[in-house]
Every structure is written in structure tokens, then in C-alpha cells.
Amino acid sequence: MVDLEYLKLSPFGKFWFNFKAFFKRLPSSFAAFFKAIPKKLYSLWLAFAGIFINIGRAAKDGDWKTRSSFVVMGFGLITRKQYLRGILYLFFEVLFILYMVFFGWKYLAKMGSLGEVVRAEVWDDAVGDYVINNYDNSLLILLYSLLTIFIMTAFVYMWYQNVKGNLLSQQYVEAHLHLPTTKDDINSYVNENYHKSLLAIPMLGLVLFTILPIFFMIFIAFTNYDQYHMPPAQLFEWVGVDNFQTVLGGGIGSNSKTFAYTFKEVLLWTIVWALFATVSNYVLGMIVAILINKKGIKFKKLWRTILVMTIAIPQFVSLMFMSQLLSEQGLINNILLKWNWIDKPVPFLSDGTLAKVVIIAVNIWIGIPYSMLICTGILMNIPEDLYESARIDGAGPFKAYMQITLPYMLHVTMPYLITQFIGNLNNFNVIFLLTGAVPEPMDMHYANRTDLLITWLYKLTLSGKQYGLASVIGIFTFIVVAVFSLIFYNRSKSVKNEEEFM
């Protein structure tokens, strides 16, 4: 459509125009993600190569003491009277050895297999009793044999900037330049690399209990780690991608086609949920805050204050108190029941279908005063003059909306928008906390019709005790909650017409 039809359109038309042409895009920006791949791996692989040519180089064209770094390290360094980074390259080396030497190699030898000793009593002669033998832990096994393979990736990093630091020096020793002394070394990392210095910490934490945890996960989705296969009374081991084919349906018995479809109606049901409640919220809570900044309207900060209360209850306290109220023992069908208006108790949270409407009434219950506090601020922001400048050219309210409020509002709520969305896949108490484990049971796989993804994998977990299936799931959920949000966020005109807005 030329841009003359589109302007012809009406607001309403305008509107569904957009929402068409951005599912209509939805294939060739999932390609176009995908299709980026390919790149990356090249620039990635680039980096690598030029990795590999700074240590030809410094074999090639190093000193006896930059040599020597390839075997102890910082050795150079300490020659050229560079004793901080020196003695530090040289201490993180003889710490590596003994790590490896005392702790990690005896769980990365046991990786392959997982162990091979089941936890049993056997008899001690020199005691006279029966003692635990000395059994292997696959779960310590792998935790540590991962933990040990992090240690070592870090190890050759440091060992790789050695010997590249180590040929700087030598290069700046051969120029008669000055080489940066410990002095220097420590002015730097309080003033111009401070940020280095202070994120030092941060850094180490995200990679101790965000990163090595999302590993360990992966290589758990690769194992039958069960409630047969329990360490330490029993040992788990590796079964390939077994686990993913039971999920998708393609593995052998009837178990694995009921997984598949379990896990296709609960994904089915997250990504609709999130949707739901993102939309509901975010639309009804924009109404809201125009009405309340709207001219006229009295005891704005009343209004706005008693939505602000409603935050301040905490989320698990409001939600069991709707989950007494409309269960089927609660107040509401009590009151039904007692005024004749129904027979037998409405199953709000006990019929599938239902319990799913219910659920996403509750959540705009609970999510609209969020939503009504970030509009209001950004309400505010809008320039008065666009309002005045659409009367004087005869725009309604509703065309004032639709031309001014919504776009305004939609370019800087974007990334709010696409973080709810996420939260909303995630979204463990508004489901559970309503629901639990009540809503007709699918009878597979400790599922039932309202489960998300995230309430699921709780189950499996807790319940089923099914690590290696809950895994693969956590695998898949992190891919659609990825995915989605690259695309939408890429494509979103807060990111590609930032400075083109205004």
C-alpha cells in the first residue's frame, strides 16, 4: 500500500494495517535472525583466527623472555621490572596447578562416565564394623567437572593475554618507549580502567550463579538424571539427546507422544497467557491514567494513591486471598448459593477453560496500577501543544489518541512492553498461587490446563522429580523468551527510529 492509500485510512483502519503488516513480517524477521547466525560465526571465527596469529607471533618473533612465558607465566613481565602484573599472572598459574593437581582432575577424569561406585556398606576389618565406601556423586561429579572446564577457559585466557602482554613489553623494551611500572599499573586501575576494577566482582558472581547454573542445566537435559537415577544411593549417566526426542515425540513408546503433546498445549497456553496479560494490562492501564489525567476529573491524587495502595499489599498475600475467594468452598459461590442464583458451586478455578479466564481477570486486577503508574508519568511528558494543534484541526478525542497518545506511548513503552511479555512467560505465582495443581488434570506428566512452562517445570521437578526433562524444557523456554525478544525488541521503533521520533 502506497502511503497516500495509508493515509487516507482511518485511525481504526491505520491500526489494523499496522497490526497485519507486523505479524506479516514475523517469518522474514525470524529469517533474517537466523540468517544472521551464519555471520556471526564468521566474525567469531575471525576473532579466533587473530587469537591464534598473536601467539604465532610471539613464538616466532618473541625474546628468550617472552618465550618463556608460554611456560611460567608473567616470567617476562617480571625480567622487565613489571612485578604486579607479573607476580599476579605467575600466582592464578601455580593456583590452576594445584586446583587441577587436588580437586579438579579427579572430577573431570570421572566426567565421561559419571562415576562408577554406588554409595554401599561394606565391611572394615580394621574396624570391626560396617562403613560407607568411598562412592561416587554424578551430580558432584558433573557440578565440578563443569566448574573445573570454567576454571579452565579462564586459565587460557589469562595464559593467552601473558604472552600477548608479554611481546607488548618486549615491543615497547625494542621502541625505548617507557613500560608502565607497578606505579603505573595501579593509578590505572583506579582511574582510567576503574570500571574494570569495579566490575570485577559483579563480573565473577554473574558467572558463579547465572552462567555456570544455565551450563549445568544443559548438560543435566543430557543425562536421565530421575527419581530412578538419584545420587548418590544411584548413579545417573549420559543418554545423548534422548531427552529431547521424548519431548518433541520422537522417541520410542507411547510416554514420549503424550510428553510432546503435554508440552505442545502448555506452550500453546504460555504464549497466549503472555500476550493476554501484557495487552490487558498495558491497554487498560493507559485508559486508566487518561481518565485520571484527564481535565476536569476531581481527587486525581486520591485515585492515583488508591491504586498505589493496591502495589503496596504484597502479590502472594492478594492472590491466596482471590484463591479462597473463588474457590469452590469460597465466599463468592456461598453468597451465589445462598441467594438461589446457582445450583451447584462454579468451578472458577477447578474447569480448565474457566480457570484460564479467571486467571487473566485477576492478573489485570493486579497488574493495572503498574501499568497506571508508568502511563501516568509518560502522560504527563507529552507536549500540550500536539493536543492543541489536533483540536484546532478538528481531531476528536479518539483520533488525539490514536494519531499522539498511543504512538507517543508505544515508542517509549516498547522495552517495558517486551519486558512484561518475558515476565508474563515466567509468570510462576499468578498461576500457581491461583491455581496450584487443581484445574482438571491432563493425566500425563504432572500438567494440568492452566501450567506455564515455568509452574510446569516446578512440577516435574519437585513432584516428578525429572531433572533431565525439566532441563530440555528450561532449554526450550529460554529459546522462545530469547527469540521473541531479540526480534521484537530489534524491530521495535524505540530501537530503529530513536533519534527519528521527536
Second form
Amino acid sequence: MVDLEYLKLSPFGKFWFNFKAFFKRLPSSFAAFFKAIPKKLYSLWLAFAGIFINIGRAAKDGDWKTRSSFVVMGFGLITRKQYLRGILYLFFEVLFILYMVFFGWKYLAKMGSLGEVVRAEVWDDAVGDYVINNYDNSLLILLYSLLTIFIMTAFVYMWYQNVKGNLLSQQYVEAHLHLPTTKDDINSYVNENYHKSLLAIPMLGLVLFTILPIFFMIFIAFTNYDQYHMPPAQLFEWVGVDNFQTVLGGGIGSNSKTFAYTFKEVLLWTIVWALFATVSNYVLGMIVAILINKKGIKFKKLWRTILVMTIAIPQFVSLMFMSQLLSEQGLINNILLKWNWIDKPVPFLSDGTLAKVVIIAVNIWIGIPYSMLICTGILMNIPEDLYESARIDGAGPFKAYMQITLPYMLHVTMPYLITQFIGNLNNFNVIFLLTGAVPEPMDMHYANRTDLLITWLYKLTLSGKQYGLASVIGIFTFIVVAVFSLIFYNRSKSVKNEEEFM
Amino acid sequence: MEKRKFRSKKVSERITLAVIYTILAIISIVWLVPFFMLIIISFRGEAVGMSADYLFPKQWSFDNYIKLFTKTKFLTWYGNTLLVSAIVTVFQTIIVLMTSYALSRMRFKLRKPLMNLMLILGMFPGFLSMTAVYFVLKEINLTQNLLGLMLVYTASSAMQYYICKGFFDTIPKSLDEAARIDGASRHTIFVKIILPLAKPIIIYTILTAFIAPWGEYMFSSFIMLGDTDKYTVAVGMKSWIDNATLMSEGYFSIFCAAAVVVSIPITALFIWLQRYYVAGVTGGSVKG
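To complete the pair, please output the form predicted together with the partner chain; the form predicted alone was given just before.
Below is the whole assembly, all chains and molecules, this chain first.
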């Protein structure tokens, strides 16, 4: 397909084209991926070789000061009067050794078994009473082992930097160049190294509270951590890919079938929901914006403010209120019963199919003001003469909408739309606050008909305490989100031309 | 002939306008009615529980509001949420601004990998990491503790750099260069030149950071599990809803009163700063 043909496609045609192209490309991108492996390995090898060459050079060319800093980090720097850097390296090394000896090693050694001593009360002659033994806590072992591995990686990196830095300062001295003093070093952290000062704290938070936990949970997916293996009272252990088998349906045990079925149902609904919620909000929001923007309509600001007011009211408030209004004993059912419009309460939120429709409707009610607000600003940017010329060419309002408004809007708001879609895949609040309390049907495992992957994950963790399985679900959620992001972001050459729209 | 055609066009235009007005009126009603219901129910004087089959109270009264502040823990929850929001807003804004500036203005080897890393991390469901975070917090005694919640909200704020970086990218680089020629350090440029120009995006960041904790349920319910004194409003109000006994004792009207009280400051803030909000969302999306 040439670019021009692509540009002529309707927006949905474009999506469908990208969708097909993604799966068509999949084999070839896999092939390309594997073909690239030797090359990647080679460049990786080069990088590694570079590291060793540097270290080797430091060992060969280095004087005694540089060589001592192989063992005592920062030694060469301190003796060459680069005190701050040298002392920091030394401080880091001492800290690392203390950490490993008194803390890290204990946990790392047990990582293979995740602990063997079960918590028990044993008789202690010295105390004359039962005391709790020195038991292993699988959870802490795994957590701290990972932390230790992180810290070790950081240490190896620092050590390499130290070797390189020492050699460099030696070469500076030998070439009679001006060696950066402590003052210069400090100065560089508000200038060429300013990004390091800026990013240090944000990255520390990211590593400790996002990256480490994600690694931890990926490892948990390969253990049998559940309500029968709860530290500190019990231990859990590695079980290989058992949890993945359970989720995909190849597992053993009575639960596995239900679990695989639930996974299929929840996954399907997650995708359907995200698609419907995003498209309905976007299209309807745009229509409302167009209506308000139309020439001749008065009180534009009033209409807008009415809708915007509803955004400002916290979502959780309106969602919980809605869940109460629509429940089987709720106000709407009671009033309908009183008026004799219905004989028995309508299960707005408790009947699977009806609940899905109601959820999407409530989401429209919640989401339209947002998309209206966003579309309004952009709509006003569309050049009026485009419409003018369309009118002269005899295009009706519908045609003008399909040919001018929609393509323009899609072009500008595509990133917003993608974020919305991804956000909806993980939309916890709308689902959980509306139907989170609806009981689970017999054929589902800790999920009701309207649960998304993310709310199922929450329930599996909080009420089910099946952490191993929950982690697998988390990993699958990641895969779903990643695949969809790739489909959307993976702009073929023709899509890139769209950047030049008008 | 010509004239009649003209008139008919005018008539059809009027009909279109009338139809649009009707649609807008219906939309406004549909959107506003639930909120009027919320407000009306909050003034219900009689405790009817869930069996009420009418909207307008038989007795109008402020009892629900009085009960809300004297008999329930709502005031504590409100204070908790306000404290968490305020502190998280300060730190989150600082972190987002620092990250965005570094990624927008500085060029370093790990810049692209870092941005890709954050993109990938964003695809993991946030709750996945919660169990691990919970045990980390438990080790340092920060579960059932507001400080722990603040830490969780703030720690990964760097990932929200996207919109703010997009804004920084639009500020001309020549400004930086001119200042550097005059001998200003990177830090001076950031604080004295970029930040004053970034007012709209700073307000946007503050607004979103401040509003988020009010509606966040997933993390706070997990961290505060069981300690009603440490609940935020979202968790607290959900705990009323989940309690069938309370609901049958007329807590639904108290819930509505609480909802009104929660909404007032946020609505005011939002309407006041609305244009920054729109600028932030669209500004970020136009950049791509």
C-alpha cells in the first residue's frame, strides 16, 4: 500500500490496517529479532571487551597509586588531591563491604532454597521457656536477595568507574594537564553533570518503589506463595512454571479449569471494555464539543461549565453514588417499583451482561466532559476556510465531519487516545467502585463478570492471597498493554507522513 | 424564487439550532440530575436506609452534616487526605519538574534508554508491585501510616514527566544558550529562566497531583488496611458503602453529605484553574 492510499483510509480503516500489519509483521519482526542477535551479541562483546581492555590498561600502565585503587577504591584520586571523589569512592566501598558482611550475604546465600527453617517454638534452657527459633522468612529472603543483587550491580559499576577515573587522573598528571579539583567537581554538578543531580532522587524512588518491586513480583510468579504458604509462619518455594500452566489451562488440580476459564473471560472483557470505553467517550465527547461550538449557539460558556462541573467532583464520589443508586435495593429500583414500571428489581449491576452495558454507560457519563473539554480547544484550531471550501464543493455536514473534522482530530489527539486506551485497560476505579462488591459467580475464580485484569489482580491479592497466581496475571496484564501500545505506536512509514497533515 | 429559497435555508438553520438546543438541554439535565440528587439526599432528615422510594426528603435538615462531623471519623479522614495531598503535591511537582528538565534540556548517554525504561515500566499494572512495596514499608514500620502512603504516591512520580517535558521542549533553546554565554550555570537557567516560563505546566502538575489522592482507592486501601484512623476519604467512604448495616441505618444520606463536603474544595479549585488543566492536557497531546 502506498502512502496516498493509506491516507485515504477512514480512521478505523487505518487502525485495522495497523492491526493487520502488526500481526503480519510479527513473524518477520521475530525473524529480524533473532537475526539481529549475533550482531547484538557482537556489539555486547565489544562493549564487554572494552571494559576489560580498560581494566587491563589500568593494570598495565597504572602506577602503584592507580593499582592500589583496584583494592582501595579512590586511593589514586585521594593521593592526587581529588579528595571529594576519592573519599566518596572509599566511603561507598566501606559501606558496601559492611552491607554484604552483616546483611546481604545472609539473604543471598538462601536465595536458591528460599529458606529451610520453619518458624517454631522451641524450648530454651537458658530462658526456661519456649522461644521462637531463628526461622527463615522466604519473603524477606527473596526481597533482600534482589536488593543485594541490585546493590552488587551498582558496586561493580562504581568499581569500574573508579578504575577508569584513577587511570584518567594519572594520565592527566603525566600530561601536565590541569586536574579537576574538588571545586571543579562540585561545579560540574550544576553544569555539564546537572542531569545527575536532578535525576538522582527521582531515580532512587523509581528503583526502590517500582523497579525492585516489579522484579520481586516477577520472581514471585515462579513460587507457590499463597494462603497455605504465608511467611512468616510458613515457607514458600520455587515451583517453576506451574502458575503459568494454571492460568493457561494446562495445570493440575480442581481449581485450574475454573482459573483458566476466568482468565479467558476477564481478558476478553478487559479488551472489549477498553475499546468501547475509549471510542464511545471520544466520539460522543467530540460530538458534544461540535454541538456547543456550532455557530449560532448561545451561552457556550454555560453549557461547557455545566459539563465541566461534573469533572471537578471527584470520580470516586460519583462512582460510589452511582453504584448505590443502581444497586438492587437502590433508589432507582425502588422508585421504578413504586411506579409499577417493573415487578422486581432490575439487576443493573449484578447481571453480567446488563452490568457491562451499564458500566459503559456510566463511564460515558463520567468521561464525556473530559473529552469534550479536550476536543473543544482543538476544534477551534481547525481553519474555517477548510469547511468553507468543502461547502462550496457541495459537501454536507456529515461528509465535512468525516473528511475534515475527524481526520484532523485523530491526528492531533492520537497520543491522548492511546493513553486513554491504555488507561482504560487498567481502569481500576470505574470497575471496582461500581461492581467490585458484586458476588463472584460459581464458575469464576475470585472474579465476577465485569472484573478487569487489574481488579482481578486486586481481589486475588487481597481476598484470595494467591500471590503467585496474581503475579502471573500481572505479567499477562503487562503483555496485553505492551502489545496494544506496540500496535498503536508502531507507526509504519506511511503513518509518519501524517505528521505533515496540513 | 430566489428569496424563498433563502428563507427556507434560514428556517432549516433555525430548526437545526432548535434541535441542538434540545440536545444540549437534555445532556445538561442528564449530567446534572445525579448531582442534584446527591445534594438533595444529603439534606434528608429521616433515617430511612436503603428502602427509600422517594427522592425529596420528608424533612429537610442539616442533621447529616452535623452527624458527619461529630459522630463519624470523617473529619480525621478529611484531614489525612488533605495532609497527604498537600505534601505529595509539593514533592511530586519538584520531582516531575526536575526529571522533565533533565530529559528535555540535557543530553547524556542514558537519556533515551531511561525514557524507554519509564515507558515500559508504565505498562506494568501499578498494583503488581504493591505486595512488594507493602512488605518494604512493613519492614520500615510505615504500614498503616500516612508517611508510607505519601512515599508510595511520590516515589514513582518521575514517570509522569511526559506532559511537562513536552512543554519544556517548546521553550526555545536559544534562551538557554544566551544565558550560558552570559555565564549562567545550568542550575541558574533552570530556576531563573525555565521555571518562570513554565507557570501553566507547573499549575497543571500541582492540580493533578493535588486531586489524585482524593480519588485514589487501590493503594491507600491496601496500605491502611484495617486502621480506620488512617483512612483517606475514598477508603473511609467506601467502607460505609460496603457495610450493609450502616447503610440500612440511614448512612446513605450521611454518605451524600460527605460527598458534598469532599467535592466543594476540589470543584472550586478545578473551576478556578480550569484553563491550565486544558492547556496541560492538550499541550501534552499535541506534542506527541
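Heads up, when I say rigid core I mean the largest set of C-alphas that superpose within 1.5 Å between the two forms. Residue numbers count along the first chain shown, from 1. Since the model is a prediction, treat every value here as computed from it, not as a measurement.
Participant: Examine N162 after superposing the rigid core and state whether its CA is displaced by 2 Å or more between these two forms.
Facilitator: The answer is yes, as the C-alpha of N162 shifts between these two forms by 2 Å or more after core alignment.
Participant: Rigid core superposed, CA of S323 - does it shift 2 Å or more between these two forms?
Facilitator: Result for S323: no, shift under 2 Å.
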